[in-house]
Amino acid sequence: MKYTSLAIDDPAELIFGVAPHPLTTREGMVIGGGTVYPELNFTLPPITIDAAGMAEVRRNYADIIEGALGRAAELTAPGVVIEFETLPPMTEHPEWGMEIVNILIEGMEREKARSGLKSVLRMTPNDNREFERPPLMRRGRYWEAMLQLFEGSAAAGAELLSIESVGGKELHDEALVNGDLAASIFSLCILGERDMRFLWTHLNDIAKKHGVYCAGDTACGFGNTAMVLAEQKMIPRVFAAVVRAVTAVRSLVAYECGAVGPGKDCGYENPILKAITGFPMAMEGKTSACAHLSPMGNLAAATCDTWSNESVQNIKLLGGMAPTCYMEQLIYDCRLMNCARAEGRDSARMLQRWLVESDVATDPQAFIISPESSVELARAIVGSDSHYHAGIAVARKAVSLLREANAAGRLRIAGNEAGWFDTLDDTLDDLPDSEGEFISQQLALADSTKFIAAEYGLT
């Protein structure tokens, strides 16, 4: 399907626990629906997994599981939302995945028989097509054990369906240490989106043919690589944030194919894709340092429908293992939000805005996720007539945003970073209207070395 106008329009309604199309799990579970749940994704601590190490793995995934629910039950959690993000090799061999997949369910229906607690499986299978040298995208071993998993996990009762895809990554990654926006619009929103179309397309069916539900995908390889680039000095930070923009383009795509969310937490990108599709978003921010930091901790939560952590190892803390720590805390930060909707709108507008503004001046990233900005970035996305032509639409509505609030004094801009609101806009101004000249152009700049052109349907 084709986006054309705004589920939601009004900032002061693309706000925590509530989306215009609510998704209702088997249990019960109403995620959009005014209750905010927890998200626990968790990974391994430092072990090798190999056929002689899987013991080792399993017995990992098990406790985790047990620990993280029980606490959950402890604290009387109206349900938990648990992704199981896999390691490489559990893709690559899809049948250690599925073993990882069984355990966790049947740890869910245990707790659930124990003590009452909802809970839904998101499965995540790690994309390992980049694995290949140049990847490919459409075929091979990669590509089949993957779907092989995807396959299994919704057989076994994995109701909701994830990935980071990486397609136009091999490409994006030189984009972004050079500062290049055109050759990242290129990635994004030409590879990027043949690839989603032809992989939620895959998925879609899949999740029809089991009775289960396409989430969403997550541009992290994309966003979130420029903005730990940002982070550690190496690229400017307005730079990150016009290319996180751009990535809802892409992102999008999984939606026009079927995914009906709880679009996946590491998508920062996703606020503007909730003002676009109405479906429930999950977010993280402030609880995922253990896994990256960021510079929006607490207005990513502003309007999540489930909030997540990113991936925590199971490693010993002084309180007890970490995902079950982690679960404590994503609980008590729903709690509040569930509290404040329970008062009503003006109580949950109220949080919102606290969300919002204890973050939104302190830097461009923030600012380009708002609430504000994500419904008038959605706006540039839906008005346009071709992917390519919302690349272009939605970095332009980007940088006039960020010019904006920084010449107001409304958003702090290093001072050397000023000189790119210009430069972004120049590259803007430059790039051709025809999107076959633009496929041209670029195909004749990037190096036919690092991608395969045919993989993305290109010639």
Contents of the next structure:
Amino acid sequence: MKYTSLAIDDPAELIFGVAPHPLTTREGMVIGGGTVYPELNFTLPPITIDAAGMAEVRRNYADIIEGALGRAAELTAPGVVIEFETLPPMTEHPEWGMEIVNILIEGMEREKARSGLKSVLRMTPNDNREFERPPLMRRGRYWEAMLQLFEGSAAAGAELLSIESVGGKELHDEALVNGDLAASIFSLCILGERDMRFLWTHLNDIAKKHGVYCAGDTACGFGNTAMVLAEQKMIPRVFAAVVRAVTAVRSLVAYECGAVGPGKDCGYENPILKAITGFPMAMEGKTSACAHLSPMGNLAAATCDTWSNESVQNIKLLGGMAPTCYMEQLIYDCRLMNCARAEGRDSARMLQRWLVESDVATDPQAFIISPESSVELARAIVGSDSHYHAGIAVARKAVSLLREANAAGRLRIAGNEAGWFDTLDDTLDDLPDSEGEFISQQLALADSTKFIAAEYGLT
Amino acid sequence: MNELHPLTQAVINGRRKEVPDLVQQCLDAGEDAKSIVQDRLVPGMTVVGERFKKNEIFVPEMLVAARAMKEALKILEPLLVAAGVRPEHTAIIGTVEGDLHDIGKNLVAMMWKGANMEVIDLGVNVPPAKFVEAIAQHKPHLVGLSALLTTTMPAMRTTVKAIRDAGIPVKIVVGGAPITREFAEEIGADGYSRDAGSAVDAALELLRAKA
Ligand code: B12
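Switch over from the form predicted on its own to the form predicted together with the partner chain, please.
Expanding to the full complex; the earlier chain stays at the top.
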């Protein structure tokens, strides 16, 4: 494990707007340097993305960037992060993705010239590798096209590189619906860890070559799938919360391979990673209900360095086009946080506490990423000697934190969930200490039609 | 409430290991395979489905029950085949072209199976032609389409059109987070359901209307 101690060990310091290792963009935005910036992400309304539809696709993105940045300038935002998360055809055909990158960068430069608004582009090619079933993780046309898009956008001026990578997910959906924590740890800490290391080593090379930053990854397909399933009452919230804690082990690998933040918005595990690495993090919560519901809308803001809406369709709302409306909402959220900061440490602390206290007792998933829990979970990870052991340690810590909080009445847990504490602890008790033994066990259980062990360097 | 049959109870509680013996007892008592499925297994899954709908249990518990039922079917299926009995309804389900989301679709497939439908799952990223081909081959009563991306909603429309154009009479039910009843009607689907719980009702309603 690269990280053996914490960058932030006091929950009071695990706070919005400041990170021990801030990052300065070419235009001089300092992320994690005392200011929370809005981070806007957007997507298309129902239209087909193909050669014939590209004109309309381009028009959509041109309108989005003009409208949203115009509003940001009117509201005198201190700077904005624009995230372009591609849809599958745009990564499959990198030339389409690049057309949009260029449209966004032009829009950002135009606004800079017009009003002086600072902005930076985060480029997030979607991970198409799983279009092949079972997925080829290290070769093939999806892998090649994805790297090409990363390379092209870094060269064109996208300064922050991110992805929601899918390594290990082939087995994780199944683990979630079965409530199987052992299989979840295998997906995240064995398969996920190996794929992350492979992928981010490549991304780091690209970033270095073009003088841009590797920002970070997210275990979205794991932790947020769990969160959405829990929100729909498909799986217990307690289980989703423990899975969230384990996702931190997987996402950490990006930072071990050179990423420096801001971590990607939908990684609700980011507070744990901020405590470990000291890098700034994007977060999302109440202002991303346009994309998915969550049980920690305020609490998620307590530790953020950029504040995001995750994704919104370019549709007309009464206030204007949706991305413009969301830009406005993000800016007001950030103003409040920045105002508290400007008033001094105590005021910032007070707002942080309110953000936490207003959610923390209502849901185990909120509880598990509070600054207090995050520091404890982070400690369990850095105290471990391997990612596998870190997965077990952080899961164990999560169960015990939740159990204690529930017993002390500090956390509300539904009656039909209480039995899950024992189920999860039993699973953890049964895991072998030897990673090799664990891998053989899980390989024997896993559906071999769904994934190729060799694509993860396992045989 | 009437006392449930031990096999029904074993399905409900997901006691998979007890199932083979209980099935054998039913057979020894002279029950035929079809009535064991209909009167012992399906009522068990119905109870489980109801509990799930009422949020008393979660999917993992429901899957344990489904696996117990599968254990019984392993013994009963050869007998059903020998007797020429087929499930009353066959359905084909898949996620439309360009879309890889399948958790919701899988849950719907599981619920349909629990209601004793034969379900053929075409997987994800399924082109319209593949749906049409599978429909021609399996002659299902019902087709389920899933889409989770706004940018694959058009593919759902194309798929419905391709199935209609092929002229095979079949009921189509659609679902997925961005799908609405209005959209379903607009593209000419017969039914829509917003979650796995109501997907069985939606299917049965259409199938009854057919009969
Ligand atoms: C989990 C998830 C993923 C997982 C999918 C895992 C899997 N095996 O399915 C992963 C990480 C792989 C993924 C990938 C992507 N995703 Co995604 N994903 C989600 C998420 C968070 C939850 C979906 C889910 O599983 N829900 C749980 C299930 C149980 O619910 P459900 O699918 O809605 O199904 C229920 C009902 O809809 C209904 N139903 C569903 N199908 C059917 C069919 C029939 C016949 C019937 C009757 C009913 C029915 O019953 C189901 C059970 O109750 C959603 C968020 C959301 N709001 O939905 C985003 C979301 C759908 N994804 C999104 C995006 C953008 C993507 C990516 C493009 C991301 C990227 N840039 O990398 C890729 C696309 C991959 C592709 N080509 O499809 C966006 C879509 C935006 C848009 N433009 O539409 C969403 C909305 C997230 C967001 N807010 O931005 N995703």
